[in-house]
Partner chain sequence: MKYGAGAALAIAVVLPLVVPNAYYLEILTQAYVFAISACGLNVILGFAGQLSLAHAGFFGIGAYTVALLATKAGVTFWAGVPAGIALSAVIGFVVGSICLRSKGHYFAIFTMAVGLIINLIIQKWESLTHGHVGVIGIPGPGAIGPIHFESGIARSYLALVCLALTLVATTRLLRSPVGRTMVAVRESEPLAAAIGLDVMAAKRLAFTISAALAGLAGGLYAGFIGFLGPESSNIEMTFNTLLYVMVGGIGSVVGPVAGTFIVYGLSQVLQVLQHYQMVIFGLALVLLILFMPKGLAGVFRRPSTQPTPLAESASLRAGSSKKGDK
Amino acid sequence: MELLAQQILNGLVTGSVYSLVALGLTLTYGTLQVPNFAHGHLYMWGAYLSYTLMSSAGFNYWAAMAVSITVLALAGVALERLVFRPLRNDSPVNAMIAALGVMLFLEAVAQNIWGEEFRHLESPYGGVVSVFGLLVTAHRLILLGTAAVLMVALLLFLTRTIAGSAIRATAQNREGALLVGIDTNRVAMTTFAISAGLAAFAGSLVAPISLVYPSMGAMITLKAFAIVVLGGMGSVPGALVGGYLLALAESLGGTYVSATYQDLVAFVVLALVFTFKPSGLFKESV
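Next step in my check: the chain by itself in the form predicted alone, please.
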């Protein structure tokens, strides 16, 4: 029973990271119909920036995270403005090719700057605490708490603010949003900024409990797409629920089936969803 509880806790921690990344991906897809394959590499860059700022520039953890989020949010705006907006009226295939190009570019630049070796960010909250008899590092509890706060804040932003309503209106009907005076170009930039910022936040959170390396974005991108498909393309609630479901399936499957095939869970989820429920768990966009 204790092993089960420990694995559920591990799944919730991992699920928090998955959901943050998937939220950013589902926002850009739901609002702009852009399958941003480079999204996981923004997550990778967020982890690297926090690592560099702490290890080389002497920043504390939260300051490094704030700078990382800001830089990546601006990078998201630049990506939308310079890469995806010019392709908005072209074939969707062109946007997919552009996203793949950005993904390869970001990984190549990271390899040139930091090399291919694995790096690890030391957490200032590395102490172990007991929660209902389960041993867990303080950093994992902080990850759970801050991720939950950010998810609630994002939901409130989307449902209770004018900017959030504009994003939702654009996702539901872009032409209709234009007709009622919504600046869809500004909505697109805002959405990409939020999406990239979420990726950087997730990368900064996970860096102290995982390894940082240039190709780390590829696997998280695959899992984020699996989550988006599972939850429903463009559905924010679906991304939240799907992230935790996938992480729990991985954690429990790795423990009770085989750790060797743990990363294959995402492929199995994709296959099952496409076979039995291609619309996903939720149907609403953003």
Second form
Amino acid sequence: MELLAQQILNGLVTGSVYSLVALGLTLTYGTLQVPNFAHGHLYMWGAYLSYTLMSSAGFNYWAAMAVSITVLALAGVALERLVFRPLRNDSPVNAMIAALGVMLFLEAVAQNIWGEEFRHLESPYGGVVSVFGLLVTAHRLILLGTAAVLMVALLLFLTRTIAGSAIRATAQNREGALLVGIDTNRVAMTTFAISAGLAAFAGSLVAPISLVYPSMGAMITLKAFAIVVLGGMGSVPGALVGGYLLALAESLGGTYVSATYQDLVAFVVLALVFTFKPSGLFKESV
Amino acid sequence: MKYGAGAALAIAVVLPLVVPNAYYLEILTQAYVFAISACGLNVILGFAGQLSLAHAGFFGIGAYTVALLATKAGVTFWAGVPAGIALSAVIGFVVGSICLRSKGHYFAIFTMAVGLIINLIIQKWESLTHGHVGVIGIPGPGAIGPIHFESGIARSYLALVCLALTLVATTRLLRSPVGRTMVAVRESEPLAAAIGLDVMAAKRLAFTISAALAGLAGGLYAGFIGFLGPESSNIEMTFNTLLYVMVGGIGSVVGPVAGTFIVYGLSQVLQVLQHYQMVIFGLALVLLILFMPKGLAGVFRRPSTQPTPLAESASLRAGSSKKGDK
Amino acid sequence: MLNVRDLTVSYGSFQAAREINFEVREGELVVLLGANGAGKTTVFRALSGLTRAGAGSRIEFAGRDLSSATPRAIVDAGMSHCPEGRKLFPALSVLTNLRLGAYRCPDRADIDRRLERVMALFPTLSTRTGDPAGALSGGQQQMVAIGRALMAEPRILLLDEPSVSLAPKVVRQVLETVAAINRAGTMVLLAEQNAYAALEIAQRGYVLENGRIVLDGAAADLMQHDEVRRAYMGA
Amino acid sequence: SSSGGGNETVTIGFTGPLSGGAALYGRNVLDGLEMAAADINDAGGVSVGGRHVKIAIVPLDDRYFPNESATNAKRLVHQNSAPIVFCPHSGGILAIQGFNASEPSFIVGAYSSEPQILESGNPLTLMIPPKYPIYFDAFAQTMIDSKGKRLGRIPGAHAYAKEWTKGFSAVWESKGGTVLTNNEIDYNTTTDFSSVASKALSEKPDVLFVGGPSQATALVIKAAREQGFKGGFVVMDQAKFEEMNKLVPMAMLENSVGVMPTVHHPDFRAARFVEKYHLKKGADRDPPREVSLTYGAMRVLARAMELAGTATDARAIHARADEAARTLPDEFKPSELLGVDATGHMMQTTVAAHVVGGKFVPLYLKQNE
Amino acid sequence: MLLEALRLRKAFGGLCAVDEVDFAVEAGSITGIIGPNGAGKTTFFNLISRALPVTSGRIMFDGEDVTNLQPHHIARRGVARTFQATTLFGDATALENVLVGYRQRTSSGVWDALVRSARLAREEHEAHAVAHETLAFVGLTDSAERLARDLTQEQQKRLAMALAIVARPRLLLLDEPSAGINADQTRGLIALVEKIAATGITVLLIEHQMQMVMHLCRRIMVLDYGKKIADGTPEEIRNDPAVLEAYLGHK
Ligand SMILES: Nc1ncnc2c1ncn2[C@@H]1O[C@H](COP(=O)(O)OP(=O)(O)OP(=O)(O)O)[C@@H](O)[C@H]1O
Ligand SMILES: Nc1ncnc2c1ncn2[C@@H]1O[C@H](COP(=O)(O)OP(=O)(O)OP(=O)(O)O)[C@@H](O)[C@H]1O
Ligand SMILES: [Mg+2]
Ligand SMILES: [Mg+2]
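Same protein, different condition: the form predicted alone was shown, now please give the form predicted together with the partner chain.
Following is the full complex, with the preceding chain placed first.
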């Protein structure tokens, strides 16, 4: 029983990270249909920046995170402007190749800057707290809370405001969007900025409970793709719920089935779902 | 075009004789092998318009078939390769039948999952595949009558012959009614169905052929390298093959071959840069795709007088999978 | 008000519009006639900034030079365009499509008022507001496209074959509404296959052929013009 | 092998992971080689037949993929005429062994403690680290004596960890210990180790067996401690205390057994080596074990070249490796070297460590062949 | 009767797009379907051409139940269609479009392609002949080598019809062939439809252009909210009060 509770808690923590990463990917891949395989590498960069600012420049955790999010948001803008915008009218496969190039580039640059060594960011909230008899570090609780708040805010922004609709309108018919006065270039850049900022946020949150290294984003990218597609391309609630469910499935599956196959859970679930429902569980968002 | 093909063939025939040493020969041979796999991916992606990310999985199936048959059952390379092709094709047929019911991005990510699962099965099924340790001591092709295949040159020619056959086959396919059907499906599924084309059958056929070619490439690879690990079927391998196809030019028959030589060659050349290798390689990819969005083949193709319309590029937009018309 | 001088548009080496001159004066409804491929859509696209006009072209609206303005600036200047091919957002709801028509309008209450007006014009849409636009019938989608253009409450409305795919009864309604909007002060530039119906509500018209304006005049005169009657009215 | 200007150079190849998750490990192995090469060159190079030959290390990245190791090795041998190619992973080594004895032949400098490498009977292999079974007995005995008999297991999912786990578990049981569930996980891709730690701890183990890259292993230990685990850890030889200590305090490592950090190695040669390393890389960086071992191996092979009187003939060099290891002056050794056995294994005294009261207590291991 | 729809129904969620429609089409006729926007006309076509599954009811073609056939199967039995928004293979030439339209009549497969069999050669020859003939029939001989997307609207409509009739269907479904075409060119299109009908192909036509419907059709069905509200000769339809109310509007 205690084990179950502990695993659910662990699942929620990992789930917060998955959801944040998947949410960012939903914006670029689900909505703008840019298969950004470099997404997890933005997450890696976010983690490294926070780490560097804290360990070498003496920033406090939140300040470091804020700077890191800002820098990555700008990087997202640059990425859209320089790489993905020129490819807008080509097949999405082209954008995918470009994303792979960006991914290799980001990883190699990170390795040149920070070396091969695994880094670890010390959270200021290192203490262990007991919640209903379960031992957790304070940082994990903070992670759970901040992630949830941010996600709800973003969900409301995207689904309840006209600015949110403008993003989806741009993706569905760019000329139509131009005709109603939407600055589609700005929308695309904003979308990438939010997406990359979210990745940086997730990376900075996860750094204290995990390791920071150049290839830390590879696996999570693949999982995020699975989550985005399972949740219904472009559906924000789908990505959020999907992230948590996947992490719970992993931690429970890892406990009660076998930890060896944990990484496979996402893909087996996806394969099963699509075998029986070829167009996915959910319709695309409206 | 005719002259171009002739010149390319002449170069390909002479190349193994003039390269300075065994290392170059090895690279050349591997490039031929990877090019076969790229041609396979081109059939499903370029002809039929379906982005399969399970491609390396089939490469791995072909490779492991040859490797395991040889090391565990003493089956020769010559019997193992056809077996590998057959197994890849059969599994490709089954997987295709299931995955192809999904469309666009869903299909791409579905096959990505399938590819990862195949790779993980190879990794984890240790009693059969030796997991991470891999299969060592895979015998290469044995002599056929007076022709021996021990030397790098002989193997290189063997790979070249296989590649040439692949090219002839895919060219004939593309220019036949069967290929036209695939292209029609790529352009518009509802229209293709309305004019009496069996959309599913066409896609499944393309998928099966692409799996078979990946299996052929994998089988050759296992026999030539003599060692096989699970990374032969991982997603990076799929991505690499995709790079070959896209840089070369999607849909054109020889594009993938040129792409393989450029990208694989580039990655070998850049090795000397050590730390900066991937920095440059990543940048090069982005620039290649930015400045040659249609690949090399696009550069040489006579430009259309009309710009491409902004219309949705049909097959990869999951959203356009709605039935019926409007 | 809208003053177009020497408008030239090329697609690659092909000139789809060649040194076109025309104007729409305050309060006017002007028709653009032309066979398929004459260049009507090209003119509309150039006006709303979707296609770049060639060098030397000049588009002036309400005293402002819009020759190289962005589509957004053009919308802000008071032009709204119902395009050929509808260009809806298929996965967004009908309601969101319409609301986005008033994207540049900050006033919520005003948007609701405009919505009501559009719904009154196309009652069929009011039962479908929550459905994705892509699930509507062809004609219903055309209604959404017209509605979306109306949502901007522009100073000039550009309508590129608004009646395509609409049932006869609705065609009449749409044209009547356009006439009414025009009477209320909005300028209209209209391209329409049904030349007769269009000329009936217009004050003036221009005839396009192979990217050039070959004829212009008062609507009543054009209606009597033999060539026009033969080529565009099927008479 | 020779370049202009009278300055003769021999290329020594390296193929290993220099990017990706195992890059640090590859870099460390390479560091030892480069450091040795620099020292040798500073002293004038290798003297063969009266000539002085400098050593140039050419590293190529194989991203831990055996097929790329093989291609790289071919490149190093055919392009650069390298008589020796080092490789730090068993897959790559096995792949390279497939052709290293054919012409031109070259020595495989195998940095891997996987016994299979020697079992293949390759005539030109030099295996550098001790085979891992050497640790089993001492580790098991120490922990059973000090902490108890229930062994929980959270090993990595890679082949090396699997073999280790299997062998160690058998020894543990043979000493009357109980082996609990094997919670194998991928140390390279797991983001959060809490859940696997929770699971292992739910069985109330006295001792936890952990093992993967140092940093990930440290996080497993951290997760277990944070969930209240008070027992000891058996740390597989892949992870290093000195690296783990950068992530977790010594207090968390209390009661662990693992490889002795080079800085705390009781041997006087090791102390001297550490000093030298500090001079080169700065006092804040301690040499990882890979550096000291590959440094020694490069020294041995350079000496073997001198003894054989050739810098290019791999067979001749390999034949003198044993003699070279025995006769290598102490100042060139990072620890005690006993020679190279008939299978090509470099023999050395091996010392492990038991963390007691924040100190590394040496555990002397029997060289049981 | 060539085609019969029996209590045919199609629901999208709560919306009944085609509601219990009974309808029959006589072989050799030109029949029209009209109705307000969203009445279910296109959906009716989608059901017959099997692009959408039916909710209930049956479809009989040439006396056989074809309700559950796949789209390509019904096409091969002789039901061809055009789409409301002109749909073509834009990046292919007009000739290539028509060639692929003929594919359903040929049977050479992968093997024939690989060995270049005699059958393949024969069929290719035949396909080219038929394709050129069809292009000539619709008046596009001169445009055979042009890309479909470079053609004018009207030429595209003609090409769409060529694509539909190249395989000699028995029933041709035309969805708003005149949309976006001006009056003058509409006359040419009317002539083409008559010419197609004269070759023995039964035509079923959706149109909002009243002159065209009234001119071509001997019989017209009117749909409204998915229901059949009238079915008769042009004269009867023109004067039917329900039709006037729902569709034509009071004059
Ligand atoms: N994107 C484009 N690329 C190339 N040529 C184009 C493009 N758009 C239009 N054209 C060509 O420009 C000419 C004018 O086209 P346009 O669409 O403006 O005509 P139109 O008068 O609107 O015709 P319709 O009545 O068919 O709508 C035509 O010959 C057309 O083929
Ligand atoms: N895929 C779909 N999902 C939901 N509703 C649909 C779908 N397709 C059509 N409909 C609805 O079914 C009804 C009938 O549509 P249909 O396209 O058949 O009309 P139509 O008679 O062809 O109209 P038009 O003359 O405007 O083309 C419409 O209300 C439409 O919104
Ligand atoms: Mg037009
Ligand atoms: Mg319709």
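Numbering follows the first chain given and starts at 1. What you are looking at is a predicted structure, and each value in this text was computed from that prediction instead of being measured. Rigid core here is just the name for the largest C-alpha set that superposes within 1.5 Å across the two forms.
Relative to the superposed core, Asn173 shifts its CA atom by 2 Å or more between the two forms.
Core-superposed comparison between the two forms: Lys277 shows a Cα shift of 2.7 Å.
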